[in-house]
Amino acid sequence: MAAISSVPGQLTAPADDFTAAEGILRRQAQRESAARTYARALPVVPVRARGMTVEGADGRRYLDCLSGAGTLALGHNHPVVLEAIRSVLDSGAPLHVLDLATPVKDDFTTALFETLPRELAEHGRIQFCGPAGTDAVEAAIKLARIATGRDGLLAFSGAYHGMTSAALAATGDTAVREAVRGPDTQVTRLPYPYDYRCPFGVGGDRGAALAARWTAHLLDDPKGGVQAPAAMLLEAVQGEGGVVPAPDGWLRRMRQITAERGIPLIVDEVQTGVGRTGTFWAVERSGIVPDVMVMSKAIGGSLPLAVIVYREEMDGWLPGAHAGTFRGNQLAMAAGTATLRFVRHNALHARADSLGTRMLRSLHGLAARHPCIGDVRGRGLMIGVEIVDTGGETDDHGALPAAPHLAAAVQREALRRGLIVELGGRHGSVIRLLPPLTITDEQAEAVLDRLAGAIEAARAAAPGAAA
């Protein structure tokens, strides 16, 4: 049995159970493509995970605010899932079934079905797509271009969609687009609301009108070089991006400005959707209904799934017009069916927004206490917490430098402590919290105690930096 160390939340193992992680990691290191990511800031070695806790082979145990980048809803081996997993094996059914129809798919699409929008409810098409969130991406963007016969596309500062073509391309970050070659042709790109670092200087209301202003007006000049657009993709929330929640009103606006222009209104929720952040899909709280919703992620129930539900007369496809070998996936489906009624029928959303409140609530009297935090943001358990340099200079609307070591400081001293956080935004700068719709209060307090704990371990190894 291992050891409490003086480390709150951390446990300290045997020497061979370190040993057999270290060796683990290192062959890691030596194997695997230098593309690798979350392995280089979190060197643990999962071997059992239940809920909100992982136990690395070095039998440390940490609350994960990771949650697969979202995809664990439910967090890990949720007795329901495992159950529907179990159901479908036990039953003898096929598990790769290509794009035939089955019990299981006909299941998991009533249930996905019955949590949409009412107008894609009743009047949607389903297109399944390969396994991954960014396949989901290329589809939508695809199917819009069929659609309309155009081939630009509108995209948005701060945008992430995924690291395949198209997907690639719509991505805000150059240097991301840049280490891998990405296209970056026919995209406009837009102003993306983001009240700390306002484009416009101004924040708030008023830096939101103007991005929706500057949005119209491009598209209306006949000058403007904009590719005649197949669509608008959009995220309500950016995830990688920041975690920067889009006005509610400047959500209706893009909506109004693409349907008097004819443009599909594609929102990616990815990693918003199922509850995530305080609404059962992201789009609800602003009330509007896209022409296409991109969803992966959670719906899967931890097994990778990825759909598109798009409107029916958008539906022109030829057969075969897209495709993927895995799109099939029997016990995904069956996982994402036991999800998605999980979350709906024990109003997993609302307890999101409810707890989501009270973490951000508490997360603001940290930044009180800790000028290097700059911001602190979020909707449901989708959070932010932006680390700023507190020895730089103010921007116009007096937002701080961002401060990237400090944060990855941060990252470092909350995985001693027992916490897995992951870092995004600009320079990656922003610490992002993405626990499992079933945290409990008590891990709710465990994980900012541990965070708060680890910003002033990491503010007292570098008072230069960022104090």
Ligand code: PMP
The other form holds:
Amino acid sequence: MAAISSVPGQLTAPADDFTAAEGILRRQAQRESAARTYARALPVVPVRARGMTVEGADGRRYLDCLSGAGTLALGHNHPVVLEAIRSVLDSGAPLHVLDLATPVKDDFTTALFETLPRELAEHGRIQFCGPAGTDAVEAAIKLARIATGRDGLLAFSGAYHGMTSAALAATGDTAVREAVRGPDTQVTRLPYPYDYRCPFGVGGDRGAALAARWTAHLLDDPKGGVQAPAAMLLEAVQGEGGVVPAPDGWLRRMRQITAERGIPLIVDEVQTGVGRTGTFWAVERSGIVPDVMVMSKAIGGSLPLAVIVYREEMDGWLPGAHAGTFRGNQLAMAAGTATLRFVRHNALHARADSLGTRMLRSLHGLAARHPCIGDVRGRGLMIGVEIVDTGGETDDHGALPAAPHLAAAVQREALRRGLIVELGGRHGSVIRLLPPLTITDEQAEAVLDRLAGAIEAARAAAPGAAA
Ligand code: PMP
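What's the form predicted together with the ligand like, now that we've got the form predicted alone?
In what comes next, the whole complex appears, and the chain from above leads the way.
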């Protein structure tokens, strides 16, 4: 076994462990699909993890700011999560129960409803979906189609909702959609307010107001080409789209526009939920209440779980309208219950809010020293740093072109320094920070230090580097 250094990223493992790790990576490259993703940019073979720290088979330690793509609200292997899983295992309860009622599920449902906006908590129905977020998105769209008798879907530029066909159709990335030959016919694509790269060239409240105006105008234009919509589907903070928070006023306008036209509003809280953005659910900040909320990732406490909660008036679908063998994951429900309660009782959403604000402030300071940081933004502990090409031409709103190669170099340099970060955004040039909500002040400092070092190193090595 490797001797573990207390300095993250430092190599202290015996040669055998490096060889073993290299062998595993080599076999992965030979045997696994070309469609693998994180594994390409992050050649790590995790063997142990606790909280924010992941230890590779080669003895390296990393601070994990990816957190299972925003899944691990409490970090890896939190004691309350492990305890919850153990208690189900030790109880002799069946692990597979389809969608039958169990005490574990009953408790999970109670814990989840305790966190929801009042209208949904009091008048909501829950559907347990297949285990992935995309399956819950699929269920939400299907439910809305059945409830309205309409087929169209309103979705936004930059959106990410998953990989199954209806969820994929709502995803904004045309390259991904074309690569997997996803259907696209019934989706009307609307502009998402993106301050830094404002589609209207003005940004701020004005840009958001124009985006809302475009939406209302298009919906009311009888010749606008919009297929009668079953729903509007949106993220309150776009995650994969590059950490783009929607202004509260714009969200309220979307709620108003959809309500006035009898269009159900589906909010995808798969990534934003469970405290991540500084409120328990991202919708709380603006005060809007969606007709359908889609939830996954953190609600399963690191195990697969996905649900939708929707207004009871919409509950007109027939038995079996959305089935699935794996809707009853008891371990995930127990882990999820423990996570929901721990976040709530320890007000980790408030912690995410205050620490996130401080991290954003530090990152703004970093941006002032590094012109290759075009924008810093986020909500709570969902943070994005957009890397740009300082040699390029600014657009009419002052944004520089994206610099995906430089961003990828920053990610590599971060990894060398023992920091795991994700890349996202429209051009893959946004460094995304999604630390667990349990991150300490010291860990946050270490994340910022390592990121600063990585940006300096990547910038210095970039061709024609000046800044
Ligand atoms: N919606 C959002 C907002 C997401 O971020 C994701 C995953 N990143 C999904 C849906 C899809 O979830 P899954 O990968 O579990 O299918």
